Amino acid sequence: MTALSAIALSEDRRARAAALVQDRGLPHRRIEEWKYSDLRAVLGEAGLSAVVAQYLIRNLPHGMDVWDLSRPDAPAWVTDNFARETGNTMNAASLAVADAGIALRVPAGMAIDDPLKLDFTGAGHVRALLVVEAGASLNLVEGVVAADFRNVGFEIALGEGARLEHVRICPALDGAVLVEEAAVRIAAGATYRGHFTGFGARLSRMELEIALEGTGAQAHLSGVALLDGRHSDITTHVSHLVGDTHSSQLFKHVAAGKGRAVYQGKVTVAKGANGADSSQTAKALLLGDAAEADLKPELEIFADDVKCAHGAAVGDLDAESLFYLRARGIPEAQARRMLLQAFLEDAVAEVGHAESREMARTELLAALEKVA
């Protein structure tokens, strides 16, 4: 019998994914979830290429397992977790097209403190899988490298009691079209912390599909977007599938010039998921008449005994605070930077790992010098 790769073993799923993409076509503004990020209008007649993108791993900790998805005879931890169906069009596109990718595993009980750095490079589609087994922990820093168009399908599985901090930093990339979908499954007692710092692109969209599958599972999402004439979209869907689960979301956006900040956050509490606790907060500052922010938190609750809250606000810099700083001899540009940093800081502070937090903060401060 011919040895097959993990991707080849999923040919039936790939065929269904290709059929889904063929049926739906490129996402566009008439699809509610893509109302603010019209991918079809941006890509035009070129549509979805059949090119495969690449990946680069840096600072690989000793003891982690790595598997190239194009290799034959994939181990069980890959085949058991790879190519789960989500119904997401772009996720399906990356599965249908990409014949390569990377799979990573943190074995049970292993605690890794130094950040693992994973960059996606080149144009096209690519797949990635990360499995953090029971009781293990990892800090993942994901970088984004320029490309005309790239679509990443990322699957993450956390075992019981596992811990993952996932920090993604996307630099300002004027001509790029960047799409990524992360499907995260969280077992009982496990915690996922995701932080997303972005400075926009021609079109940038990070989509998170998170399933809290076991009692005590937690997901904490945060992010900042600082946009000077660029586009950034964070779309999340957190599903509380069982009771006594917890999720939180805190996203802050600043848009200048013709920048457009998008946040769509949906929380679903399944029937019988009593004791679920969820909060969503999204805020944006607009620094000009041409800037735009579209914030849409949403709750869908099918259980009775839950604690869920959401809120959104869009405004400008506080005039009284700016006057207060100016009156004490602080130049206007510096005063504006101070107020913008203060506005964004609580979202940055959500990053638990000190080195990753300082990395995100350094990128943010450098960008503030150009915007304020």
Contents of the next structure:
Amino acid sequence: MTALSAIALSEDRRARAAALVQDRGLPHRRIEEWKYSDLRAVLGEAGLSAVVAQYLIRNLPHGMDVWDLSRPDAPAWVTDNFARETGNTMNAASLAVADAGIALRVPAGMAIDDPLKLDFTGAGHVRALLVVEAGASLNLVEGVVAADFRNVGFEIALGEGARLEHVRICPALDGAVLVEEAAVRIAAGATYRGHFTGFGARLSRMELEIALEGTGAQAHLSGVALLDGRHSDITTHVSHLVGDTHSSQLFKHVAAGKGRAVYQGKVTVAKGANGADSSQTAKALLLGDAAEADLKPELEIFADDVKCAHGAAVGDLDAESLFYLRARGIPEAQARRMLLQAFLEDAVAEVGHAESREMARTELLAALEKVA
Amino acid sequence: MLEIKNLHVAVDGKEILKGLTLSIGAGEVHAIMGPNGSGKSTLSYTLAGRAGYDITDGSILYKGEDLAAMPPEERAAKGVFLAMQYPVEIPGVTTMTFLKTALNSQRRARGQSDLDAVGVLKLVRAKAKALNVSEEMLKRALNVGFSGGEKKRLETLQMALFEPSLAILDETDSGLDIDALRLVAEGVNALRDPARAMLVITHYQRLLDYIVPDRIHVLAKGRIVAEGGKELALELEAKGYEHIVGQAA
Ligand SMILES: Nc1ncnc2c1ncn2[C@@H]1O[C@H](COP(=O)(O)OP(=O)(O)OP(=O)(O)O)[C@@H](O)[C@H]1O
Ligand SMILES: [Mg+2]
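Moving from the form predicted alone to the form predicted together with the partner chain:
What follows is the entire complex, opening with the chain shown before.
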């Protein structure tokens, strides 16, 4: 592995990240968490070489601070939050070899309506850090541009009472291999809302590592995968580290052709985190025999007095509903689209940012024209 | 209008209708009565074109055309309407959106132009008022959380909206309170027309006091076993099915 990182990172930290990657190599299907997304098979060892992935800020709201991570002498808000220890191989890989990265901050108490629009482009590894300080709020609209292979290591920190809505809409990218890890730390009273709509890639994996660190912290995750062929993997790990924390997850998938939808969601309630409350729903509809869905919700509870509900279901379009609509004159293809749209709607409705929600709806509708 | 001859229908390989013959002329209202499980809903689903209802023998002619050859949406566009015994709940589709989509789909199939949202709303409101269907219901997801009676009133509203040539009502009266029953019956009677035919499936003579049928058929074990005028309903009410079904068997 060639580590020619230009990211301003202590030699020591980089060396540890590199060692972890060296030790484990690229994830592959015999590693439980990568069972349905064999990165090694699609990439070979090529994935770990350093090439230039980039970020592009398409809209920078007034009042935000920006710091290019390749500059030396980073300010405290960067060094305090960047490159936290991780056991995640791909996250370590980007730390070890990324040569580009961006840090962004919303200063304490600042409420920003204008969305931050941030795209990741190019092939290779890239790092990003977003800090929303105490009492501040922001909408983040993340864009994804095609690449043979890209690995994004994203860190997000929410201060006390902060709010962030993070929406990522990923178009259908046939040849692309896209991996992203978002590690989100949420302080007391802060709320993170994350929505992930995707149309699949050759391999697409979005990992969310959510830490509810303070009382009253909340995380609400939702997403849709609509796959006409292609692959989409959403892997989440929500940790309720203290009591009185809340999380919800709602993921809906539709797979047609040889589409493969993966959802792996682990919720951990730590010892002593009493009064934690979590819900988790993942559903998939399969259109055709070649489509596949692997839904794996998982609960790990070490506390008492917690409220956890989780469920997963894979099914088919409801024949009775389809008949009802057709018997009232609605042509079959249109009736199928209506039912698919209805199936996805509650997950789309989770998007608070109106412009993004409409964009997701429009793109889903266009994609449904093709599968139904 | 409708001519069913020697109809045999199997569901999941099991024969349910076993040689049913029935014909309804334009302008007529017929009623079908019969014990639970006799095949009344099977007949109505078969007429509406539900998948899995295999016609193994016999024929269905509607306005001289082979009904069995048409997909359900084509039947609807050509004027066949089935008010279902158990209307389906569809979360995520609002009632109003559904009504608009259905109405315009039928219009399009008949070569008519789409009605805009305002036009549909006007039409729906006028019909809804007569059937006591509230604005609030129209905004909710289709049939989701509707009471039994509300679902039946919405079925009747659709019938009024689509103005079918052949309306089949499968136990639309079941679960209705007395006032709702009258409203639904008025809705049906308002549609009576020399160019329309109706097939009313019911368990209760009470409905037939409001909707007076030209003819009553008794269905048992997949066959018509008795036919008669409106007096037949009274006889059934008094003596039960055992009497007639027993005679036929
Ligand atoms: N999928 C199926 N497989 C096997 N038998 C079925 C199936 N669907 C319906 N049946 C049977 O067909 C028969 C007729 O059912 P149908 O619903 O037509 O009766 P019905 O006359 O409408 O009764 P009710 O008055 O209770 O509404 C019943 O015995 C029912 O159990
Ligand atoms: Mg029935």
